[in-house]
Each structure stands twice: as structure tokens, then as C-alpha cells.
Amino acid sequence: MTFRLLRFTLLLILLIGVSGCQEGEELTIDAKVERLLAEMTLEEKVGQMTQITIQAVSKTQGTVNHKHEIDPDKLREAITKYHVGSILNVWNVAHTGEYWQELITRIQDICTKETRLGIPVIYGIDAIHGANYTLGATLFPQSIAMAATRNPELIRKCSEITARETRACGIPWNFNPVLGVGRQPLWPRFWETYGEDSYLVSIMGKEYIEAQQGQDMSASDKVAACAKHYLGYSFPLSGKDRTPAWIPDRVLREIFLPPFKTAVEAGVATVMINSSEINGVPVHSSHYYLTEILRDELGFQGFVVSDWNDINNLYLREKVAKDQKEAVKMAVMAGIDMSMVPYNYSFYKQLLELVQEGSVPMSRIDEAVSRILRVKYQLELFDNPYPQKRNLKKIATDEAQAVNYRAACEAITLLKNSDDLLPLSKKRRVFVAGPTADKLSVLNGGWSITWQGNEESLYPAEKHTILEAIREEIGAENVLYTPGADFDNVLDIDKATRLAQEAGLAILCLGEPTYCETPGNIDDLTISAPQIELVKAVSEARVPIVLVLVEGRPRLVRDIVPMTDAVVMAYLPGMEGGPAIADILFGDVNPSGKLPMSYPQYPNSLMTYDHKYSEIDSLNDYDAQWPFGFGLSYTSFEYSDLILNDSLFSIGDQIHVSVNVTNSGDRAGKEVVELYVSDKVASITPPVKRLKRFRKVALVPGETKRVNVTLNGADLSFVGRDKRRITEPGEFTVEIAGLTREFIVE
């Protein structure tokens, strides 16, 4: 019997069932993966479960110079003999929306024209900032940068654009957002986060989710999101990437869950699992985390991936496992259900054996599948599984390059202004230098274009760096540069200071190379000793200093800050940020960005914002270079009137909040109004103060705006000695700007 004649009896058999429901009654999607469940053999099954990389069904990859090319034989043998449900990634090198759009054409045509049941591949990306595998996209800001605009609006927005370009060319499955909390700024993956605070990780993570998914993930401009890395991932003690976090139950639960519990609530449609362990248990192979917690007291309902070959490390790197076949029964049984094998079908050969032998019950199995069709037709890939070549004119529209400026201005954060030495005039020479000032990838960081974001070639010459856009803010004869020196080297660091000297004022461009998981472990945060002595040749010019950071963790600037009249930290501010930065620095925007995380002053110091009180006294403090929060404007702001509606709650009362700002200067500008509530006794021993709102708004010279803001007792709970979260009478202080009052709970 030909595929054609069995896919027509099949089709005809399923008729014959549907007719039985009653005239213009439509299946539910339950219903309908409950249908092909029950036509699917175990080998099907099981194909589903497998998701292998790109490279694995490919000739060559792609490179500068050669597109990359697929292999169809092993495309076929990977959808017809091996049924797999997904297949991931790039080799190497983005490709053009059209390429994206011909290679998922291929892959869907082989299953719906060449499969029993049709079942569509879904395909995956990690789309982080934009969609950053296809050529030409809009490359917005990285997450940490996004977290210092304080502005959900915004991430919804850059969110939206990043679905539809991704759906544009063919791809419903993103794996974003990182929801790991950033509290070890040496973790090379600190950037693909929302800064160190969970409740501001949780509310950023929340508007990411809902504007990938909107209200139906079938629609042509949405995609299904993946929270990622449940669970600890991004606390590992060592500060490398994929090495063991040791965090006891209760803080795991205090910090680092509540955005994976806000993700689930938010409706996330699939969750990508750590890849290394917590307190000696790799987290691909736990049932308590997988199981107990995500399913069970969570209530996730869609399914879980894991992470690159982490089914593998259970036995190769993890040691606990004796081999593959025990591992794949390990990490099953925990409660993944598609894994990322990556390169072949091991995964599922073995997952075939422990079925066929009774070691993984078909129960699991039709568990895990169901979860995998459901999200497939959530996404309507059975009815459209093809993308759309009319859908290629919404990526990097006017409106998205627009979206992307502004976030990219809304970030940046203005850390020192000596004197109000900024903005400066347009009508001045500069010089600027460093090896952040004239490249673009390093605007972009890893995840872009390549995985390690490293091919300066590839990005597009239309894009303007820092210093191109100077000397198109401010015209070519008034700008002087020479590098100075690069990440590693000191380079012309003589003809620095002379420049320097002739400009009358320099702007030094600093950071980080681009980098992206395992590669860009470090073994000291302080920033390369080159760009040091750069800063410090440039000094002996005696001319002020405009240090600009771009960055993707806090590097140490300790000893050169204080050689310097302005600091201003970009981030990883994307495509648009040179022109942003050059905007900043020359008046046209005013900052308002504030930092996500806490800027540490030294290595062995790394105390975020929200410490214990036993964390200070008379010797120590919380001597961050920059505080959590912190931000200057070129205006000015004052607050007044903080009220609060009663001095005495129950528990269950809603206590509203409201403060009075104004912009006291005499430049329109941006300000975040952040709340912060302390618990003065509490039975677990309460940190000095957590983030608990925050709202930006837009002020004119002059303007008052008064800012309303409610509260309940969840933001004043936390998790007790027995692991539940309680909130609990006494007395509590609501902080914003330094004005407090203080309010009783019985």
C-alpha cells in the first residue's frame, strides 16, 4: 500500500469517527491528540520525543562564503525511518528568511507528503534578542539590558517583533526567556538574564511570554515560548557555565522558582531544563524538580525539553548513570519528554529497548507524547505547517527598527557624571578609542548571527558603531580615534594620549569580546589589564573622560572610575545601540536606565542588593560599585507625599501606595519609581529590603505625576522554615526614594 492510499484510509477512518459528534461540533485539541495517539505505533512515538540538530540531516555548513546545505537523504531517513518530532539550530551561520523559509518547507513537506499520519516537525531557535538567526532581523538589546529599561511595555514590544520575524521565517518554537535569577555576575550566560532580582526576573519573564504566545499560538505572527534553564542554573558556585549550584530547598524557592512559577501561570508552552546540578543532583535526572515540582505543585501543562545532549552527561559527565541506555531511562522517567540528543538517533534506540523490555511503561510514553501534539496543535502546525513567503516583508520593518532604538535608549544607564560634564556639545572635538568603539558584534554579544556572535563580517554594513555614530552625530573632521588597544593587547597607546590631548576630551569604549555559555568563563571579573592601562595612558593627557561600557556582566573598573568624569553602561544594547549610545552622549536622549544588578567594586565582594543584615555592620557594608537601582538622568527628580491608604492590614487587606514625582530640572526625562518593602522581624531571618513594584514614567520640566501602586500580603510573604510560603503579622516599611513609612499586619 503506497503512503498516499494509507494516509487517504486513515484520513477516511478518522472522518468515520468525527461523524459521530454532533453536526458543526468541532474536536477539542485534547480530543484530537487523544485520536492520534491512539493510531501512532511506539516507534512513531517515541520519534516524537527525539529532537536532533540541523547539522545531523546536513551536507556542509554554512560559512561567510558557502550557504549552508541540506542533506535529503538524511532529512528523509530522519522523518520517515526515525519519525522525529524536532529538529533545532543553525550550522554556524544564520541563513536569509528566504533559505529559512525553502529549508522548513522541505522538512514539512517530507511529513505531510511522505509519512503515515503527517505529523509536522516542530522546529526550534533561540531567538533571544530578536531573531538572530536570520540574516538582516531586528537585533534588539540582551535581556540584562532589557531589564534596566524597567519598562514590561517595551519588552512586550521587542517581544512581538521577535515572534513575528521568527514566525516569518517558518519557526513556531523560540527557547526564551532565560529565567534564571543573575546572582553570580562571573556565569558567562549572566547577560541572557533579567538582573538579580526574582520579582523583576518574574514580571520582565511574564510580558516576554505573553507576546510571544498572545492569546492564540496559531496565529502567523506568534510562537510557542520555552522557559529556560529550570531549575538553579544560573547560581553555579564556581561562577562556569554548567558547573554544580549548592542552594538549599528553601532559598531555591525563594529566589530562584518564583519566575518559573510566574511562567507557568503566564501559560508557557514548553520549559528547557539546567544542564548542569543542584546540591549533587543533575537536574535532568530529578523527579522531584521535574515531577513534583514543575508538574505537580506548579501545574505546568506543556512539555519539557531537555538541554544540549544533557541526557548523555548523565553518564558521560554526571557520572550518574552507568551508560546512555540507563541514563535515557533516568531523565525519562524524571519527567523529560523531548530530548535534545543532539547529533543522532541513540536517544531513540535506547528509549525503543527500555519500552520493549517494560523498563519505561507506554503510560510515560503517551504521557510525554500527548504533551508534544498538544503543544503542535496549539501552534495549528497540523493545518498550516508551511510559512508564508508574503510574511517575509514583516521582518526589520521601519516600526521594529524604531522599537529597537528606543530600547536600546531606554537601557543605557548613566553611572557618573562628574560636573555635568554630559551631554556634551555637538560643537566640540572628541577622540575616542578602545575595543568596544568600532565593532558591532560586540554591540550584539553571543547569539548573534553565529552562536559565539564573533563573525564581524556578517553583520550588516548599514548598522552604525559607536564611533561611526559620533562622527555622524557630531561630523567626520571633529572626531579623532585610534584603537588604543584591543581586548588582549596594548596597541598604539602613545598616539592615545596624543589625540587625546588634541581632541581636549576623549571617549573610551571598554568591555567585553563577544562570547556565549562555556567559552566565555572567566577567572576574574576585573576587566582585561590592556583596557586599564589604556585608561590610564589617557589620563596622563589631563582631559576629561567619558568611559562607555559595553558589556555583558559587570566587569571590575575599580581602580580606573576614578580617572574618569562619566560612566555610562550600555549593556549589550544590540543593532541600534551605537547610535544610541551617540544620542546619549551628545544630549538628544536623556538616560534612564537602571541597573539590574548589583555593579561590585571587588572579586571577593559580591553582595546583591537584597543581603541579610548579619551581611553588614560596623566593617562591612554593601559596597557595590553602582547599587541595584542606580541610574542618573540629566535632569532632576524629587519625590513627596508618600501615603499610604491605613497604618494597621489583615493579612488579606490590599494596601495601595502612592508617591508624588516631579521633575525638578529643566530637561524632560524618564524616571523608575521603585518600591521596596522590609520585613523588620520575620522567622526567617528577612533581607534588609526586596524590589516589589516598580513603574516608569515621563516627566517634563515641572510635571508632577502621582504614581499609585497596590500591594498584598504575597508581596510581603516569603518561604518559612517548613518550605511553604507564609506571610506573617509585624511590622513592615515601604521605601521609594528614600522616603519610608511604616505599616503593621495582625
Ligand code: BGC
Given for the second form:
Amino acid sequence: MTFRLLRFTLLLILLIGVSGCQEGEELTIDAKVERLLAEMTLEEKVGQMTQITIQAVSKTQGTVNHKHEIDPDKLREAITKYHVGSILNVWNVAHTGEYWQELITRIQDICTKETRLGIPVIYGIDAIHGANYTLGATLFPQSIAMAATRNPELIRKCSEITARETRACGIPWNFNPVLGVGRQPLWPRFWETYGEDSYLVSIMGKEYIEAQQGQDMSASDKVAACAKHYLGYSFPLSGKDRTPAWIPDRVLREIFLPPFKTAVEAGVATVMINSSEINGVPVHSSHYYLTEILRDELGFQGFVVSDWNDINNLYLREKVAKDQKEAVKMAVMAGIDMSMVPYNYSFYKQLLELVQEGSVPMSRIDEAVSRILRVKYQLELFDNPYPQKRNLKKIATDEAQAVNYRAACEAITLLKNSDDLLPLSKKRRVFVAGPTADKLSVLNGGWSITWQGNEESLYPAEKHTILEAIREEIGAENVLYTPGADFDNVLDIDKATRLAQEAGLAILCLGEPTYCETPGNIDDLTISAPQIELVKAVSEARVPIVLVLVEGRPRLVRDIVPMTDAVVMAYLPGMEGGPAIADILFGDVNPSGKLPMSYPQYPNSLMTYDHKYSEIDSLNDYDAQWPFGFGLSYTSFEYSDLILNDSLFSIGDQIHVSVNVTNSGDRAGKEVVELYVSDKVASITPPVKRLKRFRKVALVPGETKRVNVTLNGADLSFVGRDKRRITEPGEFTVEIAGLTREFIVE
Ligand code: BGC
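Could you give the coordinates for the form predicted in complex with the named molecule, as opposed to the form predicted alone above?
Up next: the whole complex, starting with the chain shown before.
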């Protein structure tokens, strides 16, 4: 009997045998899961919990110069012998949409035609700012930049397009959003976060997840999202990737847990785990974090996937398990449902043994597998495992490009503009230099086309670097250029001084090379020395200097800022970053981005905006180079009539706040209205203020809009001494753009 026939017969038997299900009646997903689970062998179940990398079943890994080639025998073995539930990733190679479809089809063909139960594989990738690993797909600004837009509607649109382009390739699972709160600027994954504020991260994460998954994840333009890396990964004490975090439980619940709580409430389908440890406990080994908090407290229903090799790391790196087998038991019993193994079947073999010898109960396996199968059913992978050719035309549409450009424009943040130097006249000459001036890779950062994002040759020729976009804007004849420096070396620096003098104005594009994860570790937050030398040399030309910062984390620029007249923070603005920067420099676009982090001035003063009162006194201050929420415009905004509906509230009352914002300048612009609350006295030392709401409003010159927001009891709460969230009666202050109102809660 062929597998197909066997499968059909089995299905028939099952259909007839389903208790209480009348002919034609649709089974619920839970019933389907239960039915399938009852048919599965232990081997098939443990296989579902196993995720391998595509490299493990490839003949050639694929590089920029060598095409990737699948190994059909190994692929068949993975699926038919080891029953793997999931495959992930490619490495330093990108595929066309067509090739992706071909690859996914080959994988699903084996699942549907050559296995007993026909369970499809769920393929996952890191499409963290667009359909990564796909040539020509839309690559948006990275998350840190998206947070600067303060525009939830934009993040929703970008996420929708990412989901659509990823699923068009046949890939139904995206390992994003990163919901770590970015409070450690040295960390090389800082730019994967939505910045330092827990509320901002929660709002952006929620929009992202809802847009990825939609109402119905099975739609041909939706994917399963993955909230990661739960929990505390973004706050390594050393600033190095995958190193210990020390976070008291109360702080964990106050700052780092809320974005994951919001994600669970938004129905996120999967969660990926922090590779490292909190307070000496590797998160992959922690029943407390993975089960007691994530499941019992937050009520997460989806499945939990480990990060790369991290179960093995429990014994290899973290040293909490004596061998691999103990590590597997520890992780599975803690609550890991799927292991990103990723190169072999060690997890499969050991878990099998552990169950056979009774060390891991069958109930735990059934629980994990049910969660995985449920997501597969929700994605309708059983009925539609194959990509559709016609969906390929949904990749990189004009609409996607327009949204991408808008996102970059709204992210870019103007940090300094002495004597209104910007916007520049289009009728002038400029000199352009610096290591980020003429590369597309640096605008995109890691997880762009390839893992490290540094394969410049794979970037689309039709996209514009900053230099090319400036040439487009004012004519190539008006643009003088020499690199002047790269990230590590001073180059033709004398020429730079000379050309700056000749042009009468210099645009210096500085920042960081591309990097991703551990290769991006640094020992010094200061921007690299040759770039500082470049600014110093150009400043000798005594011409105005515009600094454009293209960087994933705030590299210190304290010494060079005084030599400049304008500073534009571009973050990692994505594929449309070049035109967006040029359009801001030359006034086609009025900047409206706001810093999602405090931009530090000193290496040892890395304070966040929501610091404690004890951190600021007559000798110390919140001395950021630019504070959280900062960002200039080419117009001016005035605020007035901040009103609360009352000044005395009971706990749980709604507090209605409204304020007028007026465009008092002579250009149309967008303003971000940010509302902060301060608790004057609390049983846990209160932060000086916390962001509670933000609204982005567009205003033409002279226009006034009234912005209304409602706060509720939860907005005044904090995690108390007993680790429970409470709202204490007392006095509070609401602040919007320097205007304040006091109120009392009884
Ligand atoms: C990263 C994850 C990523 C995974 C798969 C890991 O190294 O930490 O964020 O999703 O690789 O590519």
C-alpha cells in the first residue's frame, strides 16, 4: 500500500470513528489535534518537537557565489525517519521567491506523500524587518527606527507587508517581534528592540503581532509570529550578547514582562526563549519562567521554541546540566515545546530515551505536541501546505515601497539644527563623506538578505545609498565625494578637508558597519576613532557640518557634536533610507521621529529617562546627549490648555486628559504628543516619570488639534513589594510637553 493510500484509509477510519461528529460537520481545531495525537507514535511526537536547520539537510550550504542545494536523501531522512516538525533558516545566502517556493514544496511533498500521517513541516525564518533571505523583498527600517516613528499604524502596515511577502514564499512562521526592552545600549541586538520604554515596546509589539497573524492565520498573507526572546535577554550586564542578566523579580515584572503579557493577550502563536540566564538561572532550564509565569500567570496558549542550540548549551555553556541528556530533560520539563537543535537528531534520540525510561512523562510530550499541532492547524498547513505561484507578485509591490519610504521618513530623528541650517537649499553644492555614505548594507543592518546583512553585492542595484540619493536630489555635479574614512581607518582625510572647503558644506555620514548577534559585540560605545578624526579634519575647513548617524545603537559622539551644526539620527532606516535621508536634508520631508532611547553622552552614565530620584541630585543628572522622546522639526509646535476632567479620583476611575497642540511654524509637520505620569510618593521608590500614552498628529501651519487620551487605574499601578501590581492612593502629576497638572487618587 502506498503512503498516500494508507493515509487516505486512515483518515477514512478516523472520520467514521469520530464520536459525536456528524457528517459534514467541521471539527474544532482542538478536536482535530486530539484525534491526530491519538494516532501518533512516540517517535512521531518527539519528531514534532524537533526543529533542524536547512543546512543540516543540504548538499551545499549556499553562499553568495554558490547556489544552495538540498540533499534529498537527508531531507527525506529528516522527515520520514526522524519526523521533524520544523525546519528553519538559511545562512549567508538569499533565495528568489521562486526558489523558496520550490524548496518549501519539496519539503511539504515529502510530508504529505511519504509519511503515514502527512503532518506538514512548519518552516520559520527571521523576517525581522521584512522578508529576509528573499532577494528583492521589502526591507523596512529596523525595530529601533520603527519605534522612533511613534506611529502604530505604520508599524501595522510594515508588519502586514512583511507577513504577506514571507508567506508568499511559502514560509508561515516569522521569528519576530523582539520584545526585549532595550535598556543596554552596548548590546549588539539593541536595534532589534523597540527601545528603552516598556510601554512603547508593548504597543509596537502588539501592533506588529496583530498585523502578522491577522484575524485568521491561515490566510495566504498571514504568518505565525514569535515573541522573543522571553525573558530578560535584552539586559545583559556586560552588554555582550548572550551573557548574564541580573534582574530582580520585581523589576522583571515592572519593565521586562509587560511586553510579553501584551503579546500573549494579542494571541501570539509562539514564543522563543532567551539564550542566556537571569540571576544565574538559564531561562531554558527554568520552570518558573517558562511554565509558572508564561503559562500559569500570562496564560500563553501557543508553543515555545528554544533558541539556537540552547538546550545543548545548558550543559555546554551554562553548565547546569552534566550532559546533553540531562539538558534535554531539564528544558522539556521546564516548558520548552520545540528544540531548535539545529544540526542533528540528538534531541530526538535523547528525548525518546527519556520518555521510554519514564524520566519524562508522556503527558508532557502530548502537551507540547498538541500546542505545535494546534498552530499548524491554525495556519491551515494540513489543507494548504504548498505556496501559491500567484502570490509571488505580492512581493515588493509599489505600495510596499511607498510604505517603506514613509516609515523611514517618519523614523529619522533630527537631533540638532543650529541656526536652522537644515533644510538645505537644493541649489547648493555639498561635500559628502563617511563610511555609511555609499552603502546599502549599512542602512539595513543585520538580518538583511543574509544573517549579518553585509553582502553588499546582493543589495538591489536600483536602490539608492545616501550619496546616490543626494546626487538625485541636487544633481551629481553639485555633489563632491570622498570616503575620508572607513570604520577602522582614516583614508583620504586631507582630500576630505579640501573638498569640504570647495563645496562650502559637509554632510558626514557616520555610524556602524552591519552586524548581528554576537559578532556585533563591542568594548566601547564611542563611535570609532577614524570617524572622529574625519569630523575633526573636516571641521578645519570651517564650513557647516551636518552629521548623519546610521547606526543600530547610540554610539557616543560627545566630542564631535560641538563641531557640527546639524545632527540627523537615521538609525537603520532600511532600503528606502537613502531617499528618506536626502528628502529630509533638502526639505521635501519634515522630520518627525522621536528617540526611543536615551542617547548617552558618557560611557559610564547610561541612565534611562525613567530613572529614580536618587540618581539625580545637585551632583548628578540625567545627562543624556539627547533625552528619550527628543526630536526636532522644521516647524514649531505649541501646547496649551492641558485639562483633566477632575482633580480627585478614586482608584479605578478613568482619567480624561486633553491638550491643544498647535503648529506655530510655517511648515506642515507631524508632532508626537507624549503623556507622562509621575507618582509623587510610593512604597517602591518611584521613577521620575513614565510614558503612558503617545499620539502622532499631523498639523498644517496655524492648525490646532485637541488631543484626548484616557488613563485608567492600571496606568498608575506598579509592581509592589509583594511582587503584585498595585495602585496606591496619593498625588500624581500628568506631564505633556512641559505642561503639568496634578491630581489625587483616594
Ligand atoms: C537568534 C534568534 C533567531 C535564531 C534563528 C538565533 O541565533 O538568537 O533570534 O531567531 O537564531 O535564526
